[in-house]
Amino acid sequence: MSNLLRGGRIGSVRKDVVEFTASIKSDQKLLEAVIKINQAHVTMLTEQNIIDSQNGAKLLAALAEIDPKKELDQTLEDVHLAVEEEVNKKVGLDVGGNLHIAKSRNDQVSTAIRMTLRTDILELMNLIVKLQTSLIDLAEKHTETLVPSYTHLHPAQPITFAHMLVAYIDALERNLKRLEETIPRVNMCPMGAGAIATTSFPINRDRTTELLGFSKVLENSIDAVGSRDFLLETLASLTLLAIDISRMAEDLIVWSSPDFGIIDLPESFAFTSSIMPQKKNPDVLEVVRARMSQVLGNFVASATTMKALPSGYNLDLQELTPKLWESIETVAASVVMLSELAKNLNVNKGIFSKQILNYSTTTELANLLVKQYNVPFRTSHKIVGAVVKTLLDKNLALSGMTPELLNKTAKDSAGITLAVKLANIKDSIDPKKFVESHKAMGGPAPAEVKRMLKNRLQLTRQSKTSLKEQKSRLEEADMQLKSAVQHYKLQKK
């Protein structure tokens, strides 16, 4: 344990108590951010003449020598003390003891989480765009491939496989926008808030914010150290994304089962049974589905923790951060798996040979009676439903319907005299013609799906451009910080 905070108000502390409360195990991810925060803070302190330039140069030189990927000493309490200990080893306590002037672990940890999180969000957004691109590539191959849609897990109406994929692409787009809208609230700088009431030193919070690449200062010091709504907001967005990913995985699991037979999973993403040699199990997708539940659990646990806290910093907040990192890593890994799976997915183009799907076009038969025979839709619905019942009772397919049967049923069930032609019946119940006729905006008609895919491809290109620009802004801030650090290091020489 560190002795930096011992010997004053607190003399000694039990080792098991330190281990119980320490965050060092999950702080590794924050090390690079904490080094940069200290560099920016020392630069600002030097520019404000709070510490002299010679000592500032020594501190910056010591900070620059710390490897941001080094393994943290697990006997220490947290990453902040670990960095301070390293600096003191290099320059001694007389100089290193001033590293913590005008800052607290409270504002520092909030800043470090925000810095790390904004990068992670951008990386996750890139992965989502890659998944969208994989789905678009797959959809472009299947704009004419007929598959059944389902409601209540029963066959509903014919669509194309591409039409289904566009639904996933659009859901991912909304998740992308939610994360994008979260970034400005993440990208606010708490540094300078201190423990809760700022500091009496004449610090320049705007300068620290600039050097660390934040868009603005998180002004109120109580809010700056005690708020984690940005963390909850991110977890909420991750949870919505996880729900969509889980549902996508569930669809693929169901569709890949022999009873549905719509898709065939690539062997490299499936496993067999230890006892049943015929099995091809969707293990990867099942793991994805299960892990998405953990993301929801992390959000609930974090929200429950936050709701009971008083204003200001409480160590309870320390327990939230590992859940955030776990959720991001879990979602990111699952998005990568789905992206790769989509590139290798096979679709059964002959699925409508199954008799169970034969009745999925009956809505259009009902529409036929409305369009060409002026039958009210509710009456038409009743007539077609009665015909379907008769055919099923006789174990016949929908293709076995005759004009005579339809006309007789119309008379018996609704008292309507019809003279429907066989050609009209055949056209209305043909799955291909069904799909082609459903060309309203957002429908499954191939031409409409191709239009949507063209638009979605443009959206992914815009997303890629935006993400590159945001990454460039962070890189520019890094360069500015490095330049400032180098300026003072040269003075040391």
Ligand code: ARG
Contents of the next structure:
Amino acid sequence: MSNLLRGGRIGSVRKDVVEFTASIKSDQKLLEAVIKINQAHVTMLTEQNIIDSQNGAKLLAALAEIDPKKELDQTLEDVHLAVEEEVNKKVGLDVGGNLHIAKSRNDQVSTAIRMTLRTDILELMNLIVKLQTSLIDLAEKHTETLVPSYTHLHPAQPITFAHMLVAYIDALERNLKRLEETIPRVNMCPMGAGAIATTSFPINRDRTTELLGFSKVLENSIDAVGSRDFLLETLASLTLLAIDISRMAEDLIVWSSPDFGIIDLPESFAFTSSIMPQKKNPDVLEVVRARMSQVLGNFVASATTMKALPSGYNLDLQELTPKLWESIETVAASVVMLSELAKNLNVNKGIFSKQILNYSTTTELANLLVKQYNVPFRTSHKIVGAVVKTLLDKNLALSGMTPELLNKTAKDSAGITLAVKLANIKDSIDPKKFVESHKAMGGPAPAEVKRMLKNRLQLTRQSKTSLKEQKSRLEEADMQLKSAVQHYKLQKK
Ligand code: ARG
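Output the form predicted in complex with the ligand next; the form predicted on its own has already been displayed.
Next comes the full complex, this chain leading.
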């Protein structure tokens, strides 16, 4: 237990109470940021002559000695006290006792979460781009692979596997943008807000903000310590991403079922049953699907915690932080699993030999009557529906349809005299021709999907460049902090 905050207002405290209340278990992730914050803060205090440069140098040297990977003493309350304790151990209370001038754990913790989060978001974005790239690679192999699309989970119309994959790539692109758009609001600096009302010391908030690589000061000090909308916003973006990932996992689970038979999961991603030897179960995808629910749960738990919280800092805020880390790590791990799976996925290229799937071309049969025989669409929809019913009643495939049957049904169901040619029927119920003819923008025609893929590949290249730039901006800020610290550390001698 730390005695830094004992023996004043509060005398003794119970170990079990500290343990219950502490955030130390999930603070390890913040240690690196907390060290940097202290370094930037001391640098600023020294530049402002709030502490003299000799003491500033001693503090900076002590801070620089703390290993950012050091395991935190789990008996302490939190990372903030852990760092202060460590500095005091090295330089004594006379010098170390001024480390906390003009700051509070309240501004410090929000700053540390923001610093850690902005890097995590960039890393997650990088993983999303990798997943998009795996999906593009897979799609390029399947621009001609016919598969059924589904509405209501019943076969709808023929598409290609690549067409389906572009849908995922595009949803991921929107998630990517959403995450990127949260960064400016994450990347604001609360330091200097103190506990709630700033400080009477002549601090320079702009300088701390700059040294820590933030793009802006989070100005109002009450807002700075008491707001977590940046965190909720990230959790919300993660939740939307999780929903898309979960649906992707769900699709793969359904398609890999032998009843559907559209894909075959790589063996290294499947598990068998302990009793049923024939089983090849999609366990990985089921875990992905379940964990994505937890991401939604974390958002709901955090939003609920916030909604009736009085302004300013309350310790409730502490309880949000582990939810954030859990969500971002869970989503990241699932994105990696899906990327790896996509690299190894086998797709059934002959699924349309299943007779029942051929019924999914009947929209085109209805279109045929409109295009070539001048029948209004609503009427042709009725005629073709009636033919389908007759064929199904007789247990026949769509290919079992004859011009005679179609012409007779037209007469019986709509009172129309038709003389449809067999060749026309054959063409319109061919799934390959169906897909080729659906070449409107965004459709499954191979040429259209190839065009989309080319464009999506370009987008991933742009994302990679932008991510590199954002990462190097943070690295530059780190360098700037290091050299500022170095400048004062030298004065110690
Ligand atoms: N452990 C706390 C957190 O994670 C740090 C801030 C504590 N502030 C306080 N006034 N008790 O939010």
